[in-house]
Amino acid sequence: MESKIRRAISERGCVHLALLDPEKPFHKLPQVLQDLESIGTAAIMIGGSTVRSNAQLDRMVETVKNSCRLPTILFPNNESGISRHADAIFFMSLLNSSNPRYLIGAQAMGAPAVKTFGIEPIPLGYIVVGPSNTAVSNIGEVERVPYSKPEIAANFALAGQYLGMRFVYLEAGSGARNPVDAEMVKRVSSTIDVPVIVGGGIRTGSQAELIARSGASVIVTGTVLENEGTGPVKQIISSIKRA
C-alpha cells in the first residue's frame, strides 16, 4: 500500500485520500466511492477522534471494499481503531500530544493486532496545528502549533523523520474553520525528505491548489464530502492535478 501512494505521488505530485467517519452516517455510501474512484481518489482512510465500535469500523471498510477498488487505510484514534478488513494502517505518533498515550501508549496496545491481522503499518508523524479548538486536540492533549510558528512544526516533522517515520501529517483537525497555512506546508516539505500530508479545514479547489504548490504530497478532505458531497472533491482533485 505504502509502496502505491509513493508511487501515485511519483507520478502525480500530490494525490487526493478521501476521509470517512465510521460514526457519521453517508448518504448512498457504495454510490460515493463509485464516483471517488471515478474521479481519482487514490485510497480511502477510514477512522475518527471519538471511534470507539469496532463493528461499525468493520462494517465500514467492508463497505468501501464492497463497493470500489481503493484500497483502504485505517486512520485511527486509539488501538480500538483497528479493523481486520483493512489494506493498511496509518501506524502514527501524535508528536505533539502532552500525553504518552498517543506517543506511544495506544501504539504499543494495537502493534498485536496489526501483526495478527496482517495489516501492513505505514510509519507516520501526526502534528496538530492551527488555532481551531477541534476534537483531535481535545482528546489528544495537544500543545497545538500555531501558524505563526511554522518553524515548530517543522522541527516536530523533523524528529519524526529522524525517528523513522515515513510521512508526516499535518492537521488542522476535522471541521476546522481553516486548513493549514500554506507557509507551514512550504517550511515543512523543505524541511524534511518524507511526504507531506495535509488535512482539516480544506474545502474547495483553491485551498487545496495553494497547499499542493506549497509543498503537500497528500491532501485529505473529509467534512466537505460529509456535508456536500463529491462534487466539491472533484473540483479539489481537479485543482490538485493543474498545480
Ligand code: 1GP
The other form holds:
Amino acid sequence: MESKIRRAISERGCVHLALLDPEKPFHKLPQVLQDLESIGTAAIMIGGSTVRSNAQLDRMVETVKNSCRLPTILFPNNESGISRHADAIFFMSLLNSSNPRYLIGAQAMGAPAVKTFGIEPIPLGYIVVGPSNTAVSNIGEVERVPYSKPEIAANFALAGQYLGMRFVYLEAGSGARNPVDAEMVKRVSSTIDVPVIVGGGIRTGSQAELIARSGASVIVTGTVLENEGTGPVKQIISSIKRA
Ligand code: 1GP
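Coords for the form predicted in complex with ligand 1GP, given the form predicted on its own:
Now the full complex is given, and it begins with the chain already shown.
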C-alpha cells in the first residue's frame, strides 16, 4: 500500500486522498466511491476524531471495499480506530500533543491488533497547525503551531523523519476555516525528505493547487466531499494535476 502511494506520488507529483468519517452517514456512498475512483482519488482514508464504535467503522470499511477498488487506509483517533478489514493504517504519533496517550500510549494499545489483523502500518508524524479550534486540536490536547512559526513545524517534521516516520501530515483540522498556510507547507517540504501530506479546510481547486505547488505530495479532503459531493473534489484533483 505504501509502495503504491509512493509510486503514485512519483508518477503524478501530488495525489489526492478522500477522508470518510464513519460517524457521518453518507448519502449514496457506493456511488460516491465509484465516482471518486473514476476521477482519480488514490485511496480512501477512514477515521475521525471521535470514532468509538468498531462495528460502525467495520461497516464503513466494508462498504468501501465492496463498492470500489480503491485501497483503504485507516486514520485512527486512538486504538478504537482499527478495523480488521482495512488494507493499511497511518500508524501515527501526534507530535505536538501534550498528552503522552497521543504520542505513544494509544499506539501501544493498538499495535497488537494491527499485527493480528495483518494491517500494513505506515509510520506517520502528525502535526496540528494554525489557528482553528477543531476537534483534533481539542481532543488531541495539542499546542498548535501558529502559521507565523513555520520553522517550528519544520523542526517537528524533521524530528519525525529522524524518528523513522515515512510521511509527515500537516493538519489544519477537519472543517478548518482556512487550509494550511502555503509558506508553512513550503518550509516543511523543503526541510524534510519524506512526503508531506496536507489536510484540513481545503475546499477549492485553487487552494489545492497552491498547496501542491508549495511542495505537498498528498492532499486530503473530507468535509467538502461530505457537504458538497464529488463535484468540488473533481476540481481539486484536476488542479492538483495541473500543479
Ligand atoms: C481532517 O485533514 C482532514 O483530518 C480533512 O479535513 O475535513 O477539512 O477536509 P477537511
